[in-house]
Every structure is written in C-alpha cells, then in structure tokens.
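We begin with a single chain expressed as structure tokens, specifically the form predicted in complex with the partner chain.
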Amino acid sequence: MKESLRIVIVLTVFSILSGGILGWFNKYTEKRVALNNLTALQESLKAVTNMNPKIEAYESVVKEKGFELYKIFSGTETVAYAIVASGNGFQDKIKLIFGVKPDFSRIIDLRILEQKETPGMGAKIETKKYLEQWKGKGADSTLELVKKKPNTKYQVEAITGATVSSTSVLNIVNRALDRARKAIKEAEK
C-alpha cells in the first residue's frame, strides 16, 4: 500500500510544481506573444490593402477554420476588404491573404503567410514577381490560370515548373471570393 501511495504522491506533487511555475512563467510571456500575432496581423492587412490600418480601424466579419474576413475601414466608411484563406498545396497546408475593393471588383495585393511547398519550385510562389501579377486582378467573377502572359484581368499566370502550387493559390482565392461575397450578403441582411 504504502508503495502505491508514494508514487500518485511523488508524481501529482511534481506536476503541480510544474503547473504553478508554467502557470507563473506564462503570465510573463502571454502578454508579449499576443503582441507578435496582432502586429503580424496588422502587418500582413497592411501588405495587401496598402493603407494603414490602426487598431481600430478594421473588424473581424468572419473567422472560421480554414477562412477569415476583415472589413477595413478609413474613418467610418469601407475601405477594402482582407480575406486570409488556407487550402491544401503541392505538399502541405497554404494559408495565404488578400485585400479586395469593397465592391469586390478588382483584388488590391495578395501575400503568402504560410507554405511548405518544395523549395526552388513551389516556394516560388512567395516572389515578389508572382505576387506583383496579383495586384488589380478582377475579384468579380472565377479567375483561371494561364500558361503563357495573361491579356485579361481574369487570368493568372503560372509559374514554370510549379503548375501544382500555381493551381492550388488560384483555387483557394476563388473558394475565398465566393465565401467572401456570400458572407458580405449574409451580413448586409
């Protein structure tokens, strides 16, 4: 009996030492960390609507797995739209974000956040030459890929070598847009 006393004693004392000093340690690090994600936040809604955005100056619509809305307002009135999407790439997860007109007629600036695809190829997709094609792009209907130099706003260009990558971007901004504009009705009802 005494044996098995020692050991929930030994083992439950040990964590509880460990959860208080956990518990302390993290009141230190909790404020900071929150800190990081709201500037990366900012910076990232910073990137792709080129306007500065203060604290207070845009508002979560939608947060969901997988999607998030934000409306950017300058003073009282709409400025743009920042749609931050995830979807499944060449290898893993891409989560990428981009600012929209706020009548959802052309995409303002485009950013990858997140990307494991295969370095030299696919992690291509994080140039400023592809990113720069994405400004002024038409928000209002499907866009498609092209091989060669696009003519119209819908098209996109792929990047040589990564067509996989190239599709996967492509796909989730418009799964992204779609949502978006649903999600824009749903909240104007």
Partner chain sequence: MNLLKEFIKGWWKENPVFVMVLGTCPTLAVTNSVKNAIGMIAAVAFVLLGSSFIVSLIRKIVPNQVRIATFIVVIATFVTMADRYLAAFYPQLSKALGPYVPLIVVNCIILGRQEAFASKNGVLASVLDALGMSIGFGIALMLMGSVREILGSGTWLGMKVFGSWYIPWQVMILPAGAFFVFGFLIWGFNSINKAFAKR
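To test you: the structure above is the form predicted in complex with the partner chain. What is the structure of the form predicted on its own?
Partners and other molecules have been left off, which leaves just the chain.
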C-alpha cells in the first residue's frame, strides 16, 4: 500500500509541475506566436493580391472557422479581396488562400497554406505548375475540373493521379467564392 501511495504522489507532483511549465511556456510565447501569425497573414495577402512590396491597408470582412475574407485597399479604393478557406482533401484538410479582383472577375493568385496529401501525388497541388494555372481564372462563375488542357477561363486542369486532391481544391475555391460574394452583398446592405 505504501509503495502505490508513493507512486501516486510522485506522478501527481510530476503532472502538476509539467502542466505548470507548459502553461507558463504557452503564456510566455503567446505574443510572439500571434505576431508571427499576423506577419504570415500579411505576407500571404501580399502574395495572392500582387500588392508587393506592401499592402496599404486591409480589413477583415468575415472571420469564421474554415473561411476568412479580407478587403485589400490602396488608399480608400478596394483593389482586391483575399479569401482563406479550407476543406477536406484526400488525406486531411487543405487550407488555401487566394486573391480576387474587387469585381470578382478573376482570380489573381492562389497559394496552398496547409496540406497533408499523398507525397508525390496529391501533394502536387503545391507545385508551381499547378498553382500557375489558377492565375487569371474566372471568378464570376463556377469553375470546373478538366483532365485535358483547359480551353476556357473557367476550367482548371486536374493533376494526373491526384484527381481527388485537385477536385478538393476546386470545391474549396468554388464554395469560398460563393460565400465571399454573399458576405460582400450582406456587408453592402
């Protein structure tokens, strides 16, 4: 009985100390993590809206789980919108960011922020070749996936052997565009 009591006491003390140290470390790094996340967001906004070297201003329009919409300004003029969206891929969640013209006529650029797709197959959604094709795609209508070279501004070529990942990215973009249009209409009322 004494041996088991001693083990329980040692484990309890160890657990309390470990929890306290982890809590302190989390509190200590909280501001730095928030600053790093803000810097990463600003860099992503610049990249997908071609606002290099700096964004004059941006404003969060919607911030929900799996969907964020930002309005990008140059002076007082809205020059673009940036959309952060996520959805299910083949393996896990895919999180991406893309910029669109203020009239939603076309996509400016698209970047993958997070993905855990199959290496060598689905992970090709991060390749330059795949991402380049999103530039200039029509954002004013539903985009579609094709297995051959696209012949309209509303078509995106699937990655051979990774149709599920390609379809997932396409669905995330289409849903995000619909949600963004609705959010902007609601904000204008």
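Between two forms, the rigid core is defined as the largest C-alpha subset superposing within 1.5 Å. Fair warning: this is a prediction, and the values are worked out from it, not measured in the lab. Positions refer to the first chain, counted from 1.
query = Hey, does Lys135 budge by 2 Å or more at the Cα between the two forms once the core is superposed?
reply = Not so; Lys135 is displaced by less than 2 Å.
ask   = Can we say the CA of Thr29 moves by at least 2 Å between the two forms when the core is superposed?
value = Result for Thr29: yes, a 2 Å-plus shift.
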